[in-house]
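Below, in structure tokens: the form predicted alone, a single chain.
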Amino acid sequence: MAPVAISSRRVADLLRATTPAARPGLPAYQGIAEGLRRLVADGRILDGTRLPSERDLTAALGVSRTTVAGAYAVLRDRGYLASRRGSGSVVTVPGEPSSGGPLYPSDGLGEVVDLSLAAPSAPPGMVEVFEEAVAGLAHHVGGSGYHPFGLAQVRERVAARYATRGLPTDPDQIILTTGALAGLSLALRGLIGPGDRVLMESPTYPNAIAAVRDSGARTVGLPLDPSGLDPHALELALRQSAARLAYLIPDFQNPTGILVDEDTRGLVGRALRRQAAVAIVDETPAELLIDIEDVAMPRPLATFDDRVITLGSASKTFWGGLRVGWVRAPLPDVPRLQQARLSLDLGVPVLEQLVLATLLDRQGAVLEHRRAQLRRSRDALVGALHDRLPDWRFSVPPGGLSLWCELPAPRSTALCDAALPLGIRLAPGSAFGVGGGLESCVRIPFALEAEVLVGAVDGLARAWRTAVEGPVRPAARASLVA
């Protein structure tokens, strides 16, 4: 197949947004061939692309041919560009190819879109940031490395994205994690033994379903109602159940995008309290806002119950691959899960830490950069799956990654047989639930970019009708969902 080609107008109007002044003494060429490379390493230009040619990009540029060649010149060198007959100037990545992402080999299938994993790339200026993380690198080396509670400064930076939520947060009420789920883990093993209920929403993230169990406790499911948590069946749940925890998804929850409002928000706390039992809530979607402003967000639960234990992740908001999350805890629970977090693991990388309070940083520019692709790319699926697949129900989520699809039939399972075939990865409904079932329903993330979401419906109403008119095959859970 022909390489895909770059426009030099597109080029050039990526080179002025994204790249900073040139540095004093620097030549223009090897300007513009720094500005291209991190275009390629965040992702903004592919692999594969042809580059214009040096008379077309010259010309859209304004400088001399020979900068455009010498440019082109370093970036070959550097193996970021392949001389191809016929083809011109491609781009390559140096190094190995991923084999994670929206596209990856599978089972002889070749490439597969992959949509049983909601987690959008990361945003333009994470190798830059990686790169400043690495400058400051040189204060921590003469230390040990050792950090099992984080470092104080990326400490101080969450505790203060808690407080412009509403949330006064003492940095000592922080630990850093490897993640939400990492951070779920060590709540439960500080919190509860063997043998403990823990109440979940139905549908919810398969990991911390997973997670659950693992621990030795028993998982309760609270069905959720399609407008969302209803106060008085978790209170009810809690009574009857005698779960000691509960694990909420309030914002954007995952897999329905729900948002619960502030009012319930309210209800949900004193329901907990009356039931003497405490909520972990995971937020690591809550940032993801699509149809609303910050200003208009409902506050963390832990404003309504001072009890809850709140988790936080970097992977949804920036990207899956800085493994950096965080427990917000009351300060009387800090002490034990410390305690706990030391039988689990030493700490986070300095280095993603260091990557991390860069990001919270400059997050704004960030969040407006993730919050634009979001809304084109659920835009493109809601249109392109009433186009294709009218028959199929779904609410349109204010933020979050996905769609919760409700199936015409109870086939979300061969739907997932007969997609994968086609180059689509999903995961079917059952695994969202806590005790099963949801053959009904399929979840859609929107974290790829429209165009790659839009062509993925063509085969996933191919992938419909086969499963309507196919035998139908007992559920299964997929084996990694996000």
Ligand SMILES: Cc1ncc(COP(=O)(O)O)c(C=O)c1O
Second form
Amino acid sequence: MAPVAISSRRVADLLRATTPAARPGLPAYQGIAEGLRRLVADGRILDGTRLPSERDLTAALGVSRTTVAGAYAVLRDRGYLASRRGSGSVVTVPGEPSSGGPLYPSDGLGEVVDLSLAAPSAPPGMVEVFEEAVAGLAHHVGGSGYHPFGLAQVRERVAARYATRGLPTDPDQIILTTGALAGLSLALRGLIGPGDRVLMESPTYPNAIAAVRDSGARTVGLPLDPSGLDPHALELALRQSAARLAYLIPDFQNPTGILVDEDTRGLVGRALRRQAAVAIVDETPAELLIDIEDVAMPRPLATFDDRVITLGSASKTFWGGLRVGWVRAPLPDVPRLQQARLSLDLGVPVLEQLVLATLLDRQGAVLEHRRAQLRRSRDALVGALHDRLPDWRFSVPPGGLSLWCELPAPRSTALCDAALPLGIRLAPGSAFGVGGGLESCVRIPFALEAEVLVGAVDGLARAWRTAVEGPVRPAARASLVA
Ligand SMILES: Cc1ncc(COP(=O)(O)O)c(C=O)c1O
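Any chance you could show the form predicted in complex with the ligand after that form predicted alone?
So here's everything in the complex, that chain up top.
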């Protein structure tokens, strides 16, 4: 990961906001070391970040130079800090990978309760929609079946959906793909080369981290505050890292569930333009607003910056088994994305495209069902966690598919290890980190039925007891999904 410096003021603010008042008898340098260690563990300060010099942090904290020197020495001793010639003191995460690997999907049909996956089952009526689509194939079998950018009737419907969300779109701006992840790979192919830097929120969707790294690009992490995406921090990170591409999930972010408001979207658009950076905006979870009575959906980020490349997907709105998504690109970028497409694959199966067209026509009813299901599951999960694991902290997102929980101790990997023998599969927090850490966090999706989740929380409470009582094991290189 490319190194990014953090200012002394930012470190001082983070320490003040997250470290409890000094414990009596604990020397000040140990308090600062412990505070910094926690900030690394919960992903607010990323692996590879350059800390301020001792002198600068001394001034920002208003303590003595020996206090800061002592804190840095403790961190160096414990493997959290490396001194690099010319780079000062750089954060390292002992025993942990710099981030997890991609998540491997399971079919969700086995004995194990799969909480490593944030993906709902198909809504009722899916088989019938496929049957209708089979009948519709009659119009297509006389042709070659090759539609590398998608059938016109599907691209028109996808474009019309953007228009109803406040973003007028020409169907020629749409390229259908086999899912949003394939759309990301396509965009990366078309837009960047090896060694380029791509800024990503941390935590973020693990398979997107893997897609960026496998494209030969270098990831730059932007720690997400619980309050959401900070446009100033985004701009600073773009400037410091010279990243010209940013991958963002502004709608019910995976895994945090954060929904970026319209004002912030405007500021993000301006920051991107000032830094000559283009955003790939992944809207896979964007249709999953649950609290429709309380929250008005902000307009798409591309409304605020017409250079944005948007990724969409049928996977969460409808069903992951469809394997259909799309890229919406500014018209001048379309030819090079089409070119990239032609050497990747030659399109999405016609049958699945016809299914998507029908589902888009019936979107209102499908979403109503999805919303009711997610509301039941989210609220049941929240209730069960408050009841059985009251010291886990989380905000309740207004939509999306998961809760991002802060654990009272950095034992996420141990929790996953302890949960598996109890029949619960989980992804550790570190799998979502761009720059390590996040051992204090775990994502709990609410895509499964409410009763299943309530039962699973019983298991999680038992697993958590085992995790806090057992020995600390470094986070494993996670190989895990959605
Ligand atoms: C943000 C995000 N993007 C993309 C995907 C994968 O989407 P698709 O199935 O369309 O490839 C997921 C799945 O969880 C996701 O959360």
